[in-house]
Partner chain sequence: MGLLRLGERGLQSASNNLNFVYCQANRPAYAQANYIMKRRTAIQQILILAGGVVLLPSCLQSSGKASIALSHLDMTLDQEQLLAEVTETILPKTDTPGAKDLKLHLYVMKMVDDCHPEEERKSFLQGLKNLDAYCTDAYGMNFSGLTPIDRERALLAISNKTQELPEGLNEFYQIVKNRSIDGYLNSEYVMKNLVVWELVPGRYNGYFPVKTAKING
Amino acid sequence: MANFNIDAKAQQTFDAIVIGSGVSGGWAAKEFTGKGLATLVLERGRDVRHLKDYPTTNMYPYQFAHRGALTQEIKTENPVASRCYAFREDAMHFFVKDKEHPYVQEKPFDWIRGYQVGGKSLLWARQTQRWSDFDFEGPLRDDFAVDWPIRYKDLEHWYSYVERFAGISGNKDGLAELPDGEFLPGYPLNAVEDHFKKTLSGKYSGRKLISARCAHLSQPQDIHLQQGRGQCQNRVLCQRGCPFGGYFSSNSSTLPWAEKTGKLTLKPDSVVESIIYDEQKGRATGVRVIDAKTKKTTEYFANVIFVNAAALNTNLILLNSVSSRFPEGLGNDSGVLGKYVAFHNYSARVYAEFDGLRQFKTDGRNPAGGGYIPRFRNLHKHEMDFKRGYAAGFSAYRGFEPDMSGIGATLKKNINEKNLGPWRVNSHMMGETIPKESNYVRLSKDKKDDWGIPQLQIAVAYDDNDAKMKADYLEQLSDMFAEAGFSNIRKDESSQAPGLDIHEMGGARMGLDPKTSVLNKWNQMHACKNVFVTDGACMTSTSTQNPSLTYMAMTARAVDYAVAEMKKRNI
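Chain shown above in sequence, structure on its own - the form predicted alone:
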């Protein structure tokens, strides 16, 4: 019988375990397997395979029962998920429904999740900007959170490394606050977006509109063709899953690449309950997993563990990984695990119309989403009555306005003629929020999920700094719209709760001092050297840029370090 136990443990033992298969988990899998390590990837959701499991990707609008809209019943059953822009009839199968994994809202928080192989990489908006030292030096300069243990130079090589493989479209804009990358050709601004760009350049110092940088193959290179991916077809149906592999996802890129090595074991429907810590060895030895369907518990073992379950679920797993050594959660000697959670503030928009440039017969859309205004407030020094700043998206498009006049054959003829209406323009705010101890997640003391794991209790809220920043955004963008000759300018201050921005970060932050942080400069736990966190939970601050590219770069860098340390027998 003992031999059977030994054999079973051998079958459950790997060189590396990666928890989560989204943007960062997929990269960890690719890097570990590429370096020859037998790697287990655990995903709590169902299996989703590229091409095979995109059921709506080629459907026409008339093939949807409700033409893409949600029924009132679905909205009522999913008051949180249905607030997400992509939760529609064509993509809601990629979202966690509200009843499937409840959580406790100590303060209102919209937790948007995608439990499947690939995670939210099937759903993300694909915006990819590098951070700069304006971001990494922010907490030290402006006296909040703790100092980042890294600077731009530490990630510069790794940004280039992941950009070349993922495929990022963009232009060389020469901005210190938004470093250039390894770009495929950028998507051009349309006529109205270009008009707005010229207005900013002529009327405002330090304010620029650039073509948005995004993870789309505008012109595939050999490395992308080797992945089996093809050119983006500009369908702008990305949330359905792309049959061309035109945008980057774990499903079309990193996971198939890892699978080709023969070193990958992927286990969907695997809910990680906790990380196992061996008191005598003084290290983590594996993970405890509950089968999502059968509820059977299995333990898997490895020399190194990467936690990439997405920011809040990573916090949940670490907080639930208790032992005599770590009674308050794995690696939590500092007491900050679960605290200093921050997010991006997307709760303001400005809309308007433009009556010019009607000679262009296009709706103006492209998969990059239009333009991007990098942060211009408090950039070189603190000069406002709020800390940090905001970036902004900007896009222009034309809708069709059917002619409903006439009757009979005349009416039919008029309806079938597609008449373009006026240009409509809009901007959305992407504000940096300040990590605070009062913004935290913790385990519920009395509520458990279907797998017997404590539910996550979330207490995250806006503050006065956010309100002041939002007011400035609304004022400045409205003024900029007026300068551009836009009309019917409307400010929209959303009442949405935090979380709907889908960029939650922190809780297991990086830092120089083990007394005030969970991770060191390599994303490695100060107190448990063979556990690494490279998803949003690791972030010390949020900046204004979309974070996914930084997660990818950090993951590739951390795996490279971890493997080197394993060879030295340091972990």
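Residue numbers count along the first chain shown, from 1. Since the model is a prediction, treat every value here as computed from it, not as a measurement. Throughout, rigid core stands for the largest set of C-alpha atoms superposing within 1.5 Å between the two forms. Compared with the form predicted in complex with the partner chain:
- Fitting the two forms on the rigid core leaves the C-alpha of Gly371 displaced by under 2 angstroms between these two forms.
- Glu328 is not among the residues whose C-alpha shifts by 2 Å or more between these two forms once the rigid core is aligned; its shift stays under 2 Å.
- For Ser438, the Cα coordinates differ by under 2 angstroms between these two forms after the core has been superposed.
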Given for the second form:
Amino acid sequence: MANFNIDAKAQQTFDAIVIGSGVSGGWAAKEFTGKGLATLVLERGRDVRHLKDYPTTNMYPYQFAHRGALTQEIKTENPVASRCYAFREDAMHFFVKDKEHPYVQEKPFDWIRGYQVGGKSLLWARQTQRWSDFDFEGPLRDDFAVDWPIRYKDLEHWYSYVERFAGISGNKDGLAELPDGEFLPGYPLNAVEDHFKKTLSGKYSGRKLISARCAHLSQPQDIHLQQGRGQCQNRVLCQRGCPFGGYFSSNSSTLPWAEKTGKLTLKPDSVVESIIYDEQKGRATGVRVIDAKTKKTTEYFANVIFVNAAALNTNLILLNSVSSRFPEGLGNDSGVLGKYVAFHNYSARVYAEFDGLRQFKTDGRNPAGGGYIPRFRNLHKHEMDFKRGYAAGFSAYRGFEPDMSGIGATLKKNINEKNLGPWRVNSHMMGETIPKESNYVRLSKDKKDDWGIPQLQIAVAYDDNDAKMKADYLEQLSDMFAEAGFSNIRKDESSQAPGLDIHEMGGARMGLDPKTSVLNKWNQMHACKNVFVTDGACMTSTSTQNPSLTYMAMTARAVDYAVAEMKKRNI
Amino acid sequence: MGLLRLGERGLQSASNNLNFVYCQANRPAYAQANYIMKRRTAIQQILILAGGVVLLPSCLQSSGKASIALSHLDMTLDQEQLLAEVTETILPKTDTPGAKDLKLHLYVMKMVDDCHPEEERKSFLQGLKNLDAYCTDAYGMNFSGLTPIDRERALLAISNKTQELPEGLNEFYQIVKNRSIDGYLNSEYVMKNLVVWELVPGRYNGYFPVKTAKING
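Having looked at the form predicted alone, could you now put up the form predicted in complex with the partner chain?
Everything in the complex follows now, all chains and molecules, and the chain you saw is the first one.
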């Protein structure tokens, strides 16, 4: 019996444990296994194998019973999930349904989740813009949150490292606020996007439009072919999973790569209840896992633990990992765990039309989605009546707009005419929000989920700074549209709740001072050195750029550091 | 008998489900693949294909109910046939297939049943019920008794609200017209032959020259 227990414990012991298999967990798995460590990846959702588990990937619109639309029943049952643009008939099987995993909205918050192997990396919008020191120096310069313990130079090498493997398309634009990377050829702007670009450079100083940089293989290199991935075929049906591996996901890239080393153990349906802290050893020794289906509890052990459960779920696990040493949650000596949660303000859009350039239209589809306007407000110095600023997406499109008037043979002829409409243009805001103590998540005192784990209670809201910035975005973009000769300019002040941006960040922030932060400059817990957090929970501030690329770079850097520390026997 | 849900798994799994429903075969899905292929002909006899999607037939056909299974709409076979005539008037057969060829009325029924809010379902049904009475009142004959020209005329009058209409009739027409066009443009026939939709474009050109300067809008 004693031997049996020893054997069982040996089978449950690894060099490294990674909690979560999304964009950052996949990278942790690849890096640890690449360095020869036996690595356990725990995923709370079901397994999703590349190619095999993309059931809708090759379906035509007419093969969907509702041509892609959601039924009333699904909308009624999923008020939160159905607000996400990608939650449609073709991809809804990759989203958490509201009833399956309830949470408490102390304030309205649309928490969009993907519980499966690959997580939201299957579903992301694939925008990959580097951060710069305009972002990392933001809190110090503008006096909010705490100073980032890292600067651009700390990540620069790691950005290049992950970009080469993931495959990022873009142009060398030479902008200090959006550093260039290791790019595959960028997707070109179209006729009207170029027109808008010229308008900006001619009539404004410091406002630019560039091709959005994205994680698509515009021209695969050997390293991508070795992953079994091929050139992006411009389907732009990415949320279904890509049969070509044309965009980066854990499923198509990092996880199969890790698997090839023979060092990976991937356990789906494994809900992490907490991280086990050993008071005598003064370190975390493993994790407590509840089987999603049988609800049986198992413990797994390792020398180092990476928490990559997605920003808010990482907070949940840490808050639920209590011991006499850490009664308020693992590593929470500072009391800031769960606090200073922030997000991106995506609540404004501007639409218009353009009567010019009718000699052109678009043909095929652009996986980059169009253009990107880097932040121009408060960039070099704080000069507005709000802090920080916003980036903006910009795209133009011209397609068939059938004449649907009339009836009978005339109507039928008209809708088959392939009439082109005018160019339609749109922009969306991507605003930096200020992390605040009053924007927090905590464990519900009375509500639990089906696995007996406290539900997450979320209190995150916009503030005055967000409102002022949003007003400025709407005014500035409308002016820029007018300067470009666009007509019928419409401001859309969406009332969407925070969360729908799907860029929630913070709660276990990095910082120089253990009294005011949870993690050090290596994404390592100040107070529990063998636990690292490299997903959105680690973020000290939000910048305006999409964060996933930065999570990838931080993860690769943190694993490199952790393995070096393990070799030195420091952890 | 419930509605088949195809959203998540596609046609192959739909066959699996059907196989389960009809044959009660208790084998793993993989082992069933060949078996299903052999049975395809038989299965097709009990399926209704509407624009590329398999709809489950109603179990109550003999009792005069609609031919496909519906969750909310209580429709008779007569009403279904009337709806088919309305869709055919909106998008008639010409040198290319029309609404009845493409079974657009079944698509309209499926969408109204599943995707429209209750109020719109009510208007749809109310309008459908009032259509014949309106036509008899205004043209002396029920809808199906009218000539194709008069059918168009009647529907245009309903669309333009040129006179006072019975309850739900205008709403009914707008729903049927929009869903017929939607079903038509998204049908396998149109997407493969007329306004082609590409699954794998493999290209992007932001300066594609437009030859004809035909502008709408």
